[in-house]
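Presented below, as structure tokens, is a lone chain in the form predicted on its own.
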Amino acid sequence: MNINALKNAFKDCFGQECTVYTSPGRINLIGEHTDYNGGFVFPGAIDKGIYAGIRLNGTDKVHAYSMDYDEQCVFGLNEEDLPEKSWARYIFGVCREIQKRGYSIGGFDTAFYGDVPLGAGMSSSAALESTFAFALNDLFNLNIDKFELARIGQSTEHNYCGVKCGIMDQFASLFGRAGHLMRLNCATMEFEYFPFNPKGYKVVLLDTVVKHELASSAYNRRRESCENACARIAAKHPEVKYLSDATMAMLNEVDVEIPAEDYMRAEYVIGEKQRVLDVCDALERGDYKTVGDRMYGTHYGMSKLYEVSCEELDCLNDIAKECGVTGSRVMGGGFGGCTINLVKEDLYDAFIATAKEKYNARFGHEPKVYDVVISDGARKL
């Protein structure tokens, strides 16, 4: 797929030209499961993502065209209108969203694709509400700024599609800068930008082929495990606003008056903001090794503490240690999805081949390889 037929697609559905908006979907380097813990994350914008033809057509109807599943969905503006195909949804919650802030849009015309692998962890919904957020504020001139942006895509999310999700994806969808990951701070939204061109490592993301579906009450109730002994800590600690404000000693003294569950999760999300803190004080000395131990110590703690991977992304990590890659582990809120891999250039092509083999030896089937390329957030092309 490219732009050119994207813009056939178009005129071939409506009779006329389009302006083209696209928003990249991410990797995060580190820092899973902290955004709506109120923690630091670590993501990145890349090379992949959501290519949307758009032309305002003056009524109070969208027509919209998936390319990916080709088919057609036309709605209204109003809350009865909700869609009932859920890539519709998506469109429809960030029109929604966009009118509950008090903006006035009219109806458009559509047709988009994306080359965002779906179920792989790197975050094509986030993509898909980016572009059109980013594409309507700008058709409209409406003069919103990027983080409410964000906010949009993320209530698009919690009010339209099930998912109570942080605030990290569609933040690095529209703050994406190429060559550079960023350190976001998800209580104060404060962030900064850090150089990454790891000299002599690939980034490489293994994908399980296993589809995860984040609305799931799986992804659910691990929001609800750290809201729980959030406040229970705040109870004794008034200081304490997001469980990423507490520290071990905190969690310990509410050991007993909380679920071994919500333990485990507090425990995780605890030590993965230490993780992502130490990342960053790595990648300036440029210590890949303590970068990649690092991840090595989410993977542990996402399978292990989170519950969050699964038989097949544990068997990838497995492979990654034993062929001596730096560091590995699942990315994306899990059940499935990608491995992340910091891969030394000399080992990556005996890598890719001993995880394909094992991995389908035991599956029956071979892992999905991308290579990743740290790319800019939304714009008009």
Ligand code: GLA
The other form holds:
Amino acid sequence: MNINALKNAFKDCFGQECTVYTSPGRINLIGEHTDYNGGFVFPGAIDKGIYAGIRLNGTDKVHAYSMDYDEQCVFGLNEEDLPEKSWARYIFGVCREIQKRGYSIGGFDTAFYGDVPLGAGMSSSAALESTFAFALNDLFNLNIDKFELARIGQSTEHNYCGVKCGIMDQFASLFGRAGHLMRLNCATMEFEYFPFNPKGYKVVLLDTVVKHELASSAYNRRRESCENACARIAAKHPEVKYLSDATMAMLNEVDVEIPAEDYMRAEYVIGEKQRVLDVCDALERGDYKTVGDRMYGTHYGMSKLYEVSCEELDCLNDIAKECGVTGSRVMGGGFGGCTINLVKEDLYDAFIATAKEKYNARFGHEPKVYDVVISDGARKL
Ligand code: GLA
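Alternative state: the form predicted in complex with the named molecule, after the form predicted on its own:
Expanding to the full complex; the earlier chain stays at the top.
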């Protein structure tokens, strides 16, 4: 699939020319499950995204064609028009969230495809939401700023797709810049671009090609645990607004008041805050050893305290460690998807070969391999 195929598909379907918009998926070097806890994240946009051809049609209906599923869907713009197809709900949700904020939009025709692997933890859904939020803002001249566009995508997940996600994925998809990661403070929404070009290293994703059932309800439960721990701490320390504001000493004060599970979740989140800051400092010094150590630290926390890893991800992490890979960890929400690995260039081939062989021997299929290219965020093509 490419842009020409998209334009042709649009023409076949709707008999007209279209304008093409794209918005990418993301990686996250470190800072996981911290966004909805008011902590730091450190993502970058990637060279894989959603591409949509769009043309306003002057009606009050949206006519959408998913090239990947080869399915069409027509829906109206009122709350009761919620489409059946799950891919269409993302587009519908974006339209509704824009309208709920007081903006007026009309119908449009669209054909779209994506090359972000689905369920791999690279945020294909945020790419889809951001593509349409960005495009509709442009086509209807709404003048919504990019932070609000990100919130429109996030609310789409909350209200139409059942995931109480944070802001990281939509933020990264909209604000991405080629060659740069972004450190975002999710409590204040202040962020900084960091040039990211680790000399002598490659960043590679190994995709387990598994996505475990109930990932979204497990995600929502993690969030509830964090909110519970935070509320207990805030009762004693009113200055604590988000769990990431708390210290381990504060958490220990409420130890007996909260379930052991909530304690573990909070312990992970509090530790993760410092790991992001350490990684940013280390990057500025070119100290990749520390970057890698913190990545392993995050994997340990996500596996043993936050419990969002799985056999397949732990296996890929162990293989990375055995091969002497500098840093490796589960990336994104967890329960399947990818590990992100910081690998010395001269180790790369041996690592990939070993990972394929050992993973295949245990699970009967190889992991997929994606080299990371940090790219620009949402744009019109
Ligand atoms: C998913 C969510 C994000 C974030 C990550 C974990 O990708 O959409 O908001 O919480 O998981 O860091």
